[in-house]
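Consider the single chain below, provided in structure tokens and representing the form predicted alone.
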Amino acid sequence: MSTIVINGSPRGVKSNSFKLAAAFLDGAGITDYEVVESAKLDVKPCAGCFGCWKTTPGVCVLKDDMAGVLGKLKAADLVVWAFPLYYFSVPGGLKNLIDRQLPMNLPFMTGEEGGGHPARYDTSRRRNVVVSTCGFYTAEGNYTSVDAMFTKYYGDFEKIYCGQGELFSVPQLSSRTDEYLSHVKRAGAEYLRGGITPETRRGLNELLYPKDAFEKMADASWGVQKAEDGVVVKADESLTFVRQMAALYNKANYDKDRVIEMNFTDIGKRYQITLTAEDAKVAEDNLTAADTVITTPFAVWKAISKGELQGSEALMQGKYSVKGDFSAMLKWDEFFGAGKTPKPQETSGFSKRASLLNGANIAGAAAGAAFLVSGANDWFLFGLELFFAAFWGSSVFKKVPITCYFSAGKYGGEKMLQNPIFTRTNRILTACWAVEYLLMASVFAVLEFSNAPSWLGSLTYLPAPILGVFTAWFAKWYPARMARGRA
């Protein structure tokens, strides 16, 4: 299938509309195209002579690069047309190649409503694609001009038109571009089995952000702010960077007020976002009392929110550090993460192993108590005890402790397993649970040993409690006190 993209980005390659167009390909597995960049191209506006149809038929009289423009239109049997909205319709470049395609047509009227004039060339096995990116939250009443443009051009074509298209070059929201980027490859497969499926089409139409966040985080990406006197005047990198990252707060997963400062070592900057259940709000004076201190060189946040350094790492190597209420780091994602209430995970299988031990860990804690109301042999006891001791002992050396499964569901499941301070925590907690097993075993050999009664033996049941509590309490200490750098 000969296939051509007209990019008609002045950004090239590098566009974001271009990234759309790039994985529409890529779902339909057409790896060779080749791509046609208007705004590298010398195509001058179409003079409105009339040669091409009176004095040259089928060949424009100026000189310049339409020519083989055009050669690559006729033989094509795919056209992919990526651009961004401009004014509510095409790039300027990109329009005076879309007038220069008067040779490839007729002079005689067709008689159609509206008036049109018949293809020079039969090019009915052709088909269109129109990729586009706007910088409104919606694409939605935003393509009027282009829709009645290219169906007069074209008649039926195909089309993912996307808003909030700057957010493709942004690094920090990569998670939600990387999903709808899924869409449209899937798109691609789809279309040419056939068509694109209403299943497709609605993760298509879906809003990367909500409007009030995508709308904050526009006007705070200009970099430029009103001064007291009304005049415009560019803010720090470092405010527009905050105000963006508010801008993401989701206000469904409010769970308290909370003041959040980001102190920037490097730059001696200090900043304060207060989320309540409203919005969020930064503050660069006036400060007050935050519930939750970030000391960090800018320059560590900024590669963090890139993804360029594992934000939990970091803290380990001691890159930045959390005083006060370490829960807002634990919900961080929940409230910045993605601007919407993250969606259910399925069911998967760490979350099937960490019911499947869960079920053997309560069974074999009812299995032993049974046994020792029923007046089991000691050593019988003692065997089970040191298997579970063996059991939580040797998971302590492997790369997932076994607290880990009880304990990641809290704190967002199976991600949190790529999170170093999250396993250290679990893998001490681990360490202890096995101890205390060991002891457990431990006493009921001594037993078999004695002439104590064996109801003694229930004893040995009373430090469970004790460490569930101090299990709850562990692992809300541990972190803060590594996130302080005391660790």
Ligand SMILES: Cc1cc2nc3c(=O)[nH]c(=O)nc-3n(C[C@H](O)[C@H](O)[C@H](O)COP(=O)(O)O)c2cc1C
The other form holds:
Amino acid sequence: MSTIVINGSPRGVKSNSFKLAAAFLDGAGITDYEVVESAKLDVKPCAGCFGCWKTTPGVCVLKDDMAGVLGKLKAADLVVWAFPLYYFSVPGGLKNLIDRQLPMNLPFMTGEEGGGHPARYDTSRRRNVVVSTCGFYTAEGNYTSVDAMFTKYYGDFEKIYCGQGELFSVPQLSSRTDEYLSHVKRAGAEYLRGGITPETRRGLNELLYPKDAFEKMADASWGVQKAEDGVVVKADESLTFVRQMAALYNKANYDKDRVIEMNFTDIGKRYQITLTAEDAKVAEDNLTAADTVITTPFAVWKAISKGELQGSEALMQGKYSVKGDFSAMLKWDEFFGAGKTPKPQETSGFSKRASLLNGANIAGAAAGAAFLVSGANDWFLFGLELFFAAFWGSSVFKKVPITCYFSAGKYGGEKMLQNPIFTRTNRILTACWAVEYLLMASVFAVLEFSNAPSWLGSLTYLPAPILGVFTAWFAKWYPARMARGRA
Ligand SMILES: Cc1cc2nc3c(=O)[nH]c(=O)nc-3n(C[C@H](O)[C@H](O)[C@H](O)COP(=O)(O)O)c2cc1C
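Go ahead and give the structure of the form predicted together with this ligand, now that the form predicted alone is out.
And the full complex, kicking off with our chain again.
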């Protein structure tokens, strides 16, 4: 299928709209296509002379790159029109290209409602897809004139219009924008199979972020602020950055009022973000006592938020430190995560394994107790506890130690496995539990040899609740200790 993309963005292939067009074609499995960059071509505005209709039929009097574009348009089976919305319409350069299609039509009237001109060439096999991003929070209501133009000129065409377009250029937000691009990709695949399904369309119509959050983020992103006299001046980069972060605050995950301080050592600036049930406020002066203080070079923090550096890894390497309430760090993604509020991951392999292991653990403990009460043979109980010790002990050396499965859910699920602090903490806890099972097994062995009364075996269960309390405490204490640089 001969395919061209007419890219109307002056940003070329780095454009937000082009990213969507490329995802659409990727999904459709079309890798062989030509990109016509209208902003880079010499396509003059139409002279309005009608020379292509009356003097040199089908040929424009202007000599520039448009002749080549017309040739490509004539030959194409699929044309993807990719462009940003400019003043509720297409960018000027693309409008010139669209106007200069006049030679593709004959001058006669078709007699249709509202008026029209017939095609000069048979392009009936050609399919058109319009892909566009715009800067407002929604595409809804903003594409009236684009719709009218393409409907009038091309009749039936497929379209993907997306608001909050600038977010596709923000690496920190890629978890959400990639999710949107995956809908676009699916739309591409479905388009060739007969049409975009209502389910995919729902994903395409969903806002990237709620209106309020997006508008706060957008306002903070320009790097300018109103001075006291109302004049707009350039804002400090680090302040802009902290404001953008605060704009991402997901108050649905509020747990208590918190003051988080960012102490940027390389530029000598301190800011505080106060999280409340209502919002996140940024302060640059009149700072109070903070609950959590993050001390870091600004460069490091910027790299982390761009995804160039893994936050937890950088923390372990001592590239920044955290003092005070460490729980803010463990809940960081819930507060400022760029993705949407995570949906319960019932279907993921990780959560299935977690509930299976949880179930097995409870069943194992219950079975052990039942065997003990029923006066089972000490050797049997020895074997059972030894099995647990081996199972937990071997897990210490695995990529995901077993207690990760029990505690990840508390901190945002499977993605915690990427956090080396979390996995290291759990490796230690898994080892502690393996030792506990080994001790239990040894007690049963001793009981067997010593012929002591077997009810004594029940005492082996006593350390378990203590270890449970220790586990809860250690899971908080150890990461905080690491954050202070004392691991
Ligand atoms: C001159 C100009 C006019 C714009 N007009 C609108 C507009 O009318 N409505 C809108 O929502 N966004 C508007 N925008 C924002 C762009 O549509 C938005 O930033 C888009 O994502 C840019 O996409 P691109 O990277 O593909 O060029 C305008 C931007 C510029 C530079």
